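The chain below stands alone and is given as structure tokens, in the form predicted on its own.
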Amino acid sequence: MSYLVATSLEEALTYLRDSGGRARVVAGATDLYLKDLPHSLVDLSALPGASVIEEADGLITLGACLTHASAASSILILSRATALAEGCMAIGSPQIRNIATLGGNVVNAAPAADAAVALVALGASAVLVDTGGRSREEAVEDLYVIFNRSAVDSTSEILLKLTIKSCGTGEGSAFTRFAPRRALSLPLVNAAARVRIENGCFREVRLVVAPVKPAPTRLLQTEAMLEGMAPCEETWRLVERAASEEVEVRSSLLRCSARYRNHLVGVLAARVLQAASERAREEEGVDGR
């Protein structure tokens, strides 16, 4: 196996043409022995641009190759996009948070990865280029195919960049997760939201899910719910019994049964619905409680 550094976007994509399909792009490369081994890898890390955490006009700007210990340490993202800076956090241990990327968490496809799930209900989208020059961009939610399984092909297509669009005056997002221990364990249920808060009312939502579904799974019906309604302690009860409702779960041997899970995120999905519109009202200069 031979294993090359790109020093830049088009050096990758020439290694990946010249590969015939025998070659895949790397990162972080933490889950790599977790898949079979192909006959070459491509380091991106060392391309321009490639760790850059950037805002302009609103809208911050990810590089693919950022790893989840400098989102979750980054000024801008902790402020701007907090959801993300939490479930970056959640992530493993200091050491894989220190080597482990963005881009690869949302390419290894897992439906319960914390940063990707933050990633959804932030709105994010993705910006990819293949070998022969065409780019694309597409929302990170739209990038599932099944579990475990992206609809990117690493052999021949790279994703450069992720962007946001910044939490402005009255926005605020929140993630959590319920795992049986604080590091080094997968979630059983996590959950991230973004809202948007106008006259103290919900005026946008994005509530996100999972394991529930190959994809962190949006609960478009809870969020339905929500427009117009205010954030307080009859509507967190709602919200409650509502996500609950809206998802059907199965029972797992690596996280817990159906019934228990059922619930978990319902009690989550309020939790961070509470927690993302106390940081939109503090925005908006209101006491959030």
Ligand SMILES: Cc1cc2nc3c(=O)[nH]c(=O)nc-3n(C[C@H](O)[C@H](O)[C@H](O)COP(=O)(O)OP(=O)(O)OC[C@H]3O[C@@H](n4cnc5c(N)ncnc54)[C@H](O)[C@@H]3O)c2cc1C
Contents of the next structure:
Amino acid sequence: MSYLVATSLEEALTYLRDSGGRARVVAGATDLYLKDLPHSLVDLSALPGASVIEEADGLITLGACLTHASAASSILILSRATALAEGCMAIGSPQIRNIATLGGNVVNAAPAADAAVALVALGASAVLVDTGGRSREEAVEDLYVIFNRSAVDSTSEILLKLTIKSCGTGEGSAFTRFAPRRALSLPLVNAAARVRIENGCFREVRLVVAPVKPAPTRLLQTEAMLEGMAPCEETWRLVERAASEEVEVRSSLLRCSARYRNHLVGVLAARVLQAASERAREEEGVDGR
Ligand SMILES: Cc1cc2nc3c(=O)[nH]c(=O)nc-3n(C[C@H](O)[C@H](O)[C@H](O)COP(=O)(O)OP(=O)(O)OC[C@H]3O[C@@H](n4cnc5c(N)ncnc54)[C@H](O)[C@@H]3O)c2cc1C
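Same protein, different state: after the form predicted on its own, show the form predicted together with the named molecule.
The next block holds the full complex; its first chain is the one shown before.
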């Protein structure tokens, strides 16, 4: 088996192309299983810009090899894409967060991947390039094919970066999860939201829960219900009911009964919306002073 640490995008793509499907890219390697090891691995972590965090014209750009630890401690992400910082902070343990990456979390396509759930709520896009030199930009939510299977073929395509519209005045986001332990534990349910508050009412809500389907799942009916409503106790009660009615979950030996998970979906949906709307209001106050 060979292992190439690519120092340029061209070198990585040429190696993948010449390997004819027998090499695949790797970042932190925390999601590679011995049984699936390919003939060769192409390590992307030394590519220029692989771990970049930058903002220009209201758009945050994150290198696909950015580790969860770096994302969770970035002042820019904490203040302008808070849900992602919280999602990354919930992952695994410090050892995992220090090496595992955003790109790997998305391409691995686990339905309840914590960073990916936050990215979908934030409306993030992925920028990809393939061995034929073609590049494409896709919404992260469109990269899921079936359970644990991504639309990114890592033997011929590289996820280069993720972009997120920065949360501005009147906007806020949040992530939360419920798990049996605080570290190294699969979430029974996780949830993330991005909201805009205008004149005291919700506008443009994105509410995502997982794992209820093969991909992080937007609760479109609950989102629509919230349009024009005020963030208040009565609203949280309505959200709790609407969110748990909107999803159909299965009992899981790994997680818990369908009934309990259904209840959790409602509770976490209300909780994450409340946190996001409090941030949106703080943001309105800070910018408006
Ligand atoms: C002990 C443990 C605990 C964990 N806990 C959690 C948790 O709580 N929450 C959670 O969400 N995840 C968890 N994970 C899963 C894992 O750490 C994350 O999904 C991580 O983000 C994967 O990133 P990576 O860089 O290690 O990916 P890798 O293992 O390097 O790659 C994963 C897959 O993505 C492909 N890939 C990686 N980068 C790219 C790229 N840029 N372009 C194209 N393809 C790419 C690879 O070919 C591979 O198929 C845990 C894992 C372990 C081992």
